[in-house]
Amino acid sequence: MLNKRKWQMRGYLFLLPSLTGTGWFVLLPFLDVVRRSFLQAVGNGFVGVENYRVVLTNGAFRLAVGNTVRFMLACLPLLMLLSLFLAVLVRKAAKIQRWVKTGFLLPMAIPAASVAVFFKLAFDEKGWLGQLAGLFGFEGQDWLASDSAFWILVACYIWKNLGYDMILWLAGLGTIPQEQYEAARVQGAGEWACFWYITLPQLKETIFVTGLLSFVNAFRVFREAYLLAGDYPHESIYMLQHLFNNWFVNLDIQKMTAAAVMLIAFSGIILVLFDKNNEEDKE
């Protein structure tokens, strides 16, 4: 028991400097941050929660955040969908699943200016998308500037993120042994049966840490949607990040503050969430 507590210890000690700086850099301006969201921007008179009200009744938030929301309901269902299959089945072909994971994690080492540029210069008024139409009689359409936009910062999301959660399911599948899947055929089990009753349950933590890097990644969006559009985007994918940076332009200091310490508590609501249904499953 004492050597047990003595490599605990000294466990503690290697985290230390991380710990400290962490604490040192992001937990106490952050603290800081909850400090300011109930103070005035001039003064530092104390006005209680009402940065919090001026937020929730503004617009451009409210806005912002239909918008993130819908994003995520959107993408991480078909996300973690689409990786599962293509995982599924990248793993029965074994001869190329060298191949196509190195075709799949490509979009991962091209940086988010060219991906942005490839989307654009596809989906642009005068893109080429545009001018294929044309040359057929249709008349070119600024997709960027409508609603479609949308649903081109989702696939850009999509195309980009979708090798990395492919691996993540690799990983996950490479741990379950074959014998069942074997011993399930034998006593007659489809391919579905299989599915359903063996790979699906035991790829539960799977699921958590695919779920929770997918949730996190989807914030960081903001690039594509910034590269793609600019400042102020068609209002279908003006997002948090947006407001934000806006606000910062701005100088919008208690704005700023308010709706940051809002969107740490509900994202830390979420991961609480995620954890506790993660540990359920487990028991």
The other form holds:
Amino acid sequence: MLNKRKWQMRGYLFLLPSLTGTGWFVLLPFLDVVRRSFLQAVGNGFVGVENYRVVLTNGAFRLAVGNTVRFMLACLPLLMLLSLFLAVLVRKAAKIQRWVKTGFLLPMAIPAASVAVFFKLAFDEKGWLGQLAGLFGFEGQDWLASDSAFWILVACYIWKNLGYDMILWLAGLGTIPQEQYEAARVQGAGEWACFWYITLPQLKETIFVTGLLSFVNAFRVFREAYLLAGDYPHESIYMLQHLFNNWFVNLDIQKMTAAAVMLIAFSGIILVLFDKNNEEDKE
Amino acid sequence: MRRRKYAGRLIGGILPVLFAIMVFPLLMLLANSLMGRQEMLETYGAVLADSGESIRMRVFPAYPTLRAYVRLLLDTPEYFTAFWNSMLQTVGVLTGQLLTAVPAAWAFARFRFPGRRALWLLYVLLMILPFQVTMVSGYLVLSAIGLMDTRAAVILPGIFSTLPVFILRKTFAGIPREILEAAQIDGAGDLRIFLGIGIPLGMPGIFSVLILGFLEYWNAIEQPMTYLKTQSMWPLSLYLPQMINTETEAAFAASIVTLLPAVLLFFGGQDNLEQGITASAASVHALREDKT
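Since the structure above is the form predicted alone, I would like to see how the form predicted together with the partner chain looks, so please show that one next.
The next block holds the full complex; its first chain is the one shown before.
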């Protein structure tokens, strides 16, 4: 590098507008959040970790964390495997590739509100799903008020994110040199062997990134959940997002601040571990 | 060779089926938006209007008509208020994002300054945090400066989303060094290089940011739900689900008009969208590239 020692302070000038806004709307208020998480709701007395204790022993919080974790464990592997499988298929289908991509990305462009009426028709007690179940001899029910709500939400999430993840995999797959496959084929390797010994090892980093972004997007499923079932949905899909929302409506600032601090700390730890992992890979 | 044939069949069989599942809701909404009042009551009355025994599955209306659209255009001024609220909110956020994120991405891509890596990590952390975590800090600052329940309450925090910075940094980092050095030798200053070379060559990235941002903020539910109480300021994403219950006949047409701007933009800019998604992933990779 030309001037490795000389810092380029002018960089700050370009960063300034963004940094000011981020500082003003996110960082400074966050310091206030940390401060408040140790204070009483009324009178601003210092209460130590009392707010944290209240949150951690709160039944709704435990339910919401449990559901959120359960949702992630169910939908992340499902989405990632399905989208990887599709990406591999799509790469082979050169002729219709563009069409397929369009079809799979389309749900990303459809606002959650627009599909609300579709959900209603599909999952109502007298809706299509109920009738379909009727054909197989099951009773129709209000699906969103039962344990099925969880799987309906998983399906929504996969429908919405399949194309996004597929594009991530395609980008990762595109970086693997084609010669490696040709060489392996000459030596008699089949499709499966090629995938297992050539594709998968080189996708390691893509797996991490796709996982992280799918995790981020999973929080957005609240939109669908909220439109499907409102503030207080069936308890199988009562997630952290619902809880925060309801705390907010009740202006339960103390609980919100303590929970927010814990979640940010958790995200920070995940990010640092992820970064470490990447570093080790490199060395 | 038999294997190859097998794979071919698999692709030929699975992809179209999945494709159909993916686009089905859109086609169904589109076809049903052409349904008349009477037919809609007969078909979906059981669910949407509490009349009749059970609903039917109808792919295409028996008597297609544009009545629902006419009704939407003439009889529902609230819908249009909500439409313009959505537009204002989306355009406001995107304009602000461009003004702040484009220079910030340029800074990360082109300059080495102390604290750069720490700031980058901070920006990545901000990107992965869900809205619910920052909503309380957002609320504290918005109510402190008296902006709760105003349009600015939705727009201002949205401007400082960090995702656009990542997408743009990737584009800017791809500009060949030689071009920039040549401009420097010709005596161009930082600002001129940024405006004259960076922005024109960064246009694909800017389009990606605009498309991804439009899809995100046109569909925003959490922010307006939290920060807006006055219903007349609600965007479509909040107003539409409510409208289904009161204006049932126009429900499908309203859904179609709502998704139209987003879907048209998507068809026009699918390539930019794909690049934007790939660039989001690259930002996380960049965590390690940046070490040097």
